[in-house]
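Below sits a lone chain in structure tokens, taken as the form predicted alone.
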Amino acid sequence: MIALSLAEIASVVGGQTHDIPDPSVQVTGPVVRDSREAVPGSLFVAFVGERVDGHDFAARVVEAGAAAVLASRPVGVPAIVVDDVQAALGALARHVVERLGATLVALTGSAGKTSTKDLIAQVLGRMAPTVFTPGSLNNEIGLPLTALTATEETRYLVLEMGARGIGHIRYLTGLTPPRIGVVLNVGSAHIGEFGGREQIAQAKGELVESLPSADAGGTAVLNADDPLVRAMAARTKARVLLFGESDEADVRAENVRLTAAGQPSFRLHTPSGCSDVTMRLYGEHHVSNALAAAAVAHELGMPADEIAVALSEAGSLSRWRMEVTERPDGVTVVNDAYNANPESMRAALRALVAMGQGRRTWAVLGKMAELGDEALAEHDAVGRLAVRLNVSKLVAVGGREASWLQLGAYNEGSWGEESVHVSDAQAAVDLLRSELRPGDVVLVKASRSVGLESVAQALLETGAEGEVAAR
């Protein structure tokens, strides 16, 4: 973060100083909630949760050197005291991403945000240095703690910006103030909690309302190819700058086609120039996000052919995503275990069966949650996928919704070995582990409660003759 005094923060916050002996005292670390984090000039932030509460560890992070502590209560230690620690932590990241005038780009949407997220800021890191979302801390305490990570070096700032609900994303782009907005899809991941896809346009389309006008430089990027967030150009005040491979896109992708090994590959065509672009990352469903990627680049002067080098050369910076590992006996592991919805389940499926070219296919599933009353029919449609991609074998994990999946599979014309449901990961293991062969390639996903990054992990510790061994 950048330098502030105490006095000074807890002027931006609406704070009272207490136990502090000089309030021109420099914060010049981070600012953490996790106690263990702290360092010397740091900032802890105490927020009280269901099991821990941030108060009782603040003699700690004082101990290891933290200039104070911002807290709901006097600790007995250097603290500015608030009445909402949250609100507070979200004034105090406007007020340095204010300071800063680092240009903001916001991206939301349904699916492939982290992956869309780290591919911008690998590119933008090319022109300049860049601050970005780790992993998925895209919620109203992630995303200020991201942004209070910035410091006057810091040129591009990308923020992941996700929602559970209306009003979610407006709260946020008040915390940080976009110039550019990206909104990539909308789709069926938390339907159940939105109550509708049009209700999941709505909160998604809030982004780019925030946009300031394209006479002060606010630009909206959106995806041509999804009628409801091409329709938010309405909704926005900013310049509009489609990505898709629509012919009517202005950035988009053409000739699109997957390697043997799985990888995405095309021709980039921008305003500025075309040129091609293969990626080390796996799958078709990343094409889409390249092109938002190389929409904002665009936008922020970068040339067609150094674009092409970004993302050709970029690479997966969040863990689990697709993550691919060949064993010593040339078993593939893919590790999609963070998270799951139709639309990533479906990308997912066909980018296994193109890996998988002339070797035996192992589809590992779990539970897609938050789906509501669509559950049981987007359960169904993946296991039918699964056997009409001619996966050579599908393995339902868990209760009810894996359930779905085998039926599905099975209602398709699975009706000997190419399904099977398990009761949990544990059996998922020990099954692969008898049936395993060199050669194989396993894609392993669900939603990220289901917990079957475990089963991947276990399939990748091998023992000394190469068996599976499991945790």
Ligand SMILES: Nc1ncnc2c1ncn2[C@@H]1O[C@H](COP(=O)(O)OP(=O)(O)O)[C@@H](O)[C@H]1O
Second form
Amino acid sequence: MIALSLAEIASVVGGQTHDIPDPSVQVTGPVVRDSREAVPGSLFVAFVGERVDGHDFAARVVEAGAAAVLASRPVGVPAIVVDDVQAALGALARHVVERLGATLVALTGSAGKTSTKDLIAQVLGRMAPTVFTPGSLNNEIGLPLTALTATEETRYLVLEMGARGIGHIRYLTGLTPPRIGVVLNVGSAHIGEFGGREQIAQAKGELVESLPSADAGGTAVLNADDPLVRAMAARTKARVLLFGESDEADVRAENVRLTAAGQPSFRLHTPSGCSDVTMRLYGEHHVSNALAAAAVAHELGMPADEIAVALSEAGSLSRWRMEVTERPDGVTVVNDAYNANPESMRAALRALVAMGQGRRTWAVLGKMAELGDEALAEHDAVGRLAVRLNVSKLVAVGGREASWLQLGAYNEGSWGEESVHVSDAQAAVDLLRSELRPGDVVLVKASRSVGLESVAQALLETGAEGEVAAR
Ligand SMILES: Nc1ncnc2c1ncn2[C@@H]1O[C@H](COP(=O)(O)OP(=O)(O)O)[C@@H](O)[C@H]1O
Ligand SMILES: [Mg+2]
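Return the form predicted together with the ligand of this protein as a structure block, the form predicted alone having already been given.
First the chain shown before, then all remaining chains and molecules of the complex.
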């Protein structure tokens, strides 16, 4: 964080100082919410959770060197006391980003936020110091904490914004107002909570509504291939830059194909030139993510050939997203167990098939959560697609939703052992351990809550017969 005195922080957040002998003491370290991360100079934010009250750790973090605690009551050690800790954290983030000279880039969408944020960060990082959301910390707490890690050197601040309902993105853009706002897609992630696709579009579009006008440098980077995103152009004063495969797009991909390894390759077109890209990431869905990143980089002045090199060299920064590992016996394990929704299931199945040419392919799939009324139809459709794409074996893992996956496959024409339904991760591991042959490719994917990464991990434990950790 940029150094601020406790007195300045108290004034920014409208708080009272308690037990602070010297208000000119500076906060120089990170702002943290986890007491174990407190280091000399940091500010500890005490949240009252359902099970844990951060205030109970106040003495410990100060002992570890924290300059003070941001708290909702006095705690007997240096504290800035406010009514609402979350609002205070937000106000502090806002103050800090206003003082920074950094360009703020924010992105949202139903699927691909973290992957795209990691791409944008890796591309912009080649031009200048870039700070970005670690992992998926995209909510009302993770976002300000990330913004507060920026320093005077930071030129680009890349922030993932998540939403579970109307007003969430508006709240986040109020904390860290972006100059460039990227909307990737409107899919069905969390559709159950939102109530429908239009509501999701309404919520995601709040990002472009928040942008400054074109004259003030505001730029909305929108997916031309997604009609609900394309339509957001009408909701912004910012300049609109379109990306996609459509002819209309300013930043386009042509000749898109997957290499034999399942990595996308395409010709990148930007208003400043063209260049070829072959990605290290797996799956066709990364083309769209890469174009979004290219559009941002173009907007910030990077030439097309440099963007193409950066995209071609970018790796995966976040775990369990199409993480490809070769076993010594020639079995390829693709761990995409971080999350799943219908769009990403389809993309992952296509990548599996591209990687599996001439080899046996296994799709070990579990439930896609939070689909509301569409759950049955969507699981059925994924099961059917697995058969249509000619995946060799479908292993559906878990309860009701897994049975819908398997039934979809069955009804589409899989027979015998081509699609099976097993009750849990351990059963899937047992089956795979006995059936896998050298050369097979195995995709493992489900919603986060299913915990299927344990299957991928078990498959990678060479020779071990270890139990799968229960979740
Ligand atoms: N553009 C995309 N369209 C569909 N699925 C995607 C896209 N980008 C990534 N995915 C898949 O969606 C899942 C979540 O990816 P992630 O980048 O973590 O997105 P988010 O942060 O939006 O949840 C992964 O399984 C990934 O393979
Ligand atoms: Mg994410």
